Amino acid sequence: MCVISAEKFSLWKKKQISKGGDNNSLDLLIDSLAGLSNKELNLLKIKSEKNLNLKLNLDLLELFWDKHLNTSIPIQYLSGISFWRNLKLEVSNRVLIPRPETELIIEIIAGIFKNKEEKITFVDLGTGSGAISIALALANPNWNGIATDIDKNAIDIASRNFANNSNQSNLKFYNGNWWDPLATYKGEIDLAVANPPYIPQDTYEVLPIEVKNFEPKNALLGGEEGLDHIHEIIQHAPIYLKQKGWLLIENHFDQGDRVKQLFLENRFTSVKVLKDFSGIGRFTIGRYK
């Protein structure tokens, strides 16, 4: 633990920003590695005489910040931590960094299943760090959750994240491609959700360095048009969903109409494309017959 005056810390922070980067990234680094939250940082503006307790000294923090500036590696991978909703998640370059817009998935589902006492079975396909599945399991202790991922490393990370965020046991993890591990759950799923790789090939080639060079390609690239995995998930969903079971998929900003058509071609009803924070059709949802 390192004790430092608020005044000295503020001067250090100004020096770091003068090198480049942005305040949000630096604040995230400070929160992740030094244990100083945004709320505490904001209090410094009021109580400048306060002493701060940091988990990491300023020299080490500066080394991490310099590495971020020099290599463009995301703060989340440098620290091994990503904050998402109310979760603190372990991440590595084997899993996608959870995005703020994906948080809307939890709100959409809460709007569908309003009875908190209802017992349902849900599956999160391609769980990555486990963000979606863990958030759903924690918010709904009566639900039985399943999370799958083709990467065993991702499953190990997601399992640790669930254990670190909860003492609940209503979420199980399976290694395998999309629906493949769920042979014993055919016709038993009330809700399936997926944030699959959906980036088209041309778009993937021009992604920002911090995304393309560091985040896992298999969690981003969705084939030439970005629809390869989405098509596979929708096509096999009727085997596993109950009658009237729901499927919710996050898609690329310009794929909503095509994904909606895939839902309809596979006998889904009540199909809608829902918008994200920016007013973009980011999520497609439908009910199986």
The other form holds:
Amino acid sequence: MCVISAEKFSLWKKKQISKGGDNNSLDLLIDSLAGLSNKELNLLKIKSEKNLNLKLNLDLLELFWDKHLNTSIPIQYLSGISFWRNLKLEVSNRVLIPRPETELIIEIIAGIFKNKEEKITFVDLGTGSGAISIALALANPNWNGIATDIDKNAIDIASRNFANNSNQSNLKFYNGNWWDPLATYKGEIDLAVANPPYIPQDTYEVLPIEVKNFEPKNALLGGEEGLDHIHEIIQHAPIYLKQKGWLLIENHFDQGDRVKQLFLENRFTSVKVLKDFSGIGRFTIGRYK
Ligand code: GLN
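Please give the corresponding structure for the form predicted in complex with ligand GLN, as opposed to the form predicted alone shown earlier.
Okay, now the whole complex, with that chain kicking things off.
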């Protein structure tokens, strides 16, 4: 813990920004590591005489900032924390940093299952940090959730994230590839959701270094055209989904039409490509027959 005047802190911030980087990243670092939220930072502009309590002293904070500037490591991996929707999630370089566009999945699903009394079984395939599955389980305490991931490290992180964000027990975690751990749930799933690796090979090669050098390749790369995992998930979905069960998949900005085609080839109905906040056809949904 360290106490410092708001004035000194503002000078320190100016010095950090003069070295490079952007304000949002610096604010995120301060929030995650020093425990000072954006709201509190904004308040300082009005109450500049205030004293601040920081969880980390400024020299240490500066070391983290310099590391970010020198290596391009994302702030979330430096702090081990990612904010997503109203969740504070532990992350490491074994899981993708959950993206803002993915947040919309929770609203799309709320729009499909409007009857709050309905009890459903859902699965999040390739859960990573657990973001999607945890948000769904928290928003719907009477739903029964399952989250899978091929990486045992991701499953450990996701389970801790669920425990730290709730006192519910309606979400189970299984280590395994896509549907593989769900042998006892054949024909029982009402809703399956996935944000699988979908970046095409040539795009992967030229990703920004903060992504390519730090985020897990197996959570990003989807093969030559980016569709390998999406295809595999759709192909096996009919074994696990109930009649009329829903599948929702996040895809790359230009894959909507091809993913829709894959849904149709596998006998899905009501197939639609839905847009994200930027107007990109980011999510493909459909029902199994
Ligand atoms: N949307 C992520 C990105 O652009 C990719 C996530 C994924 O492959 N599922 O970095």
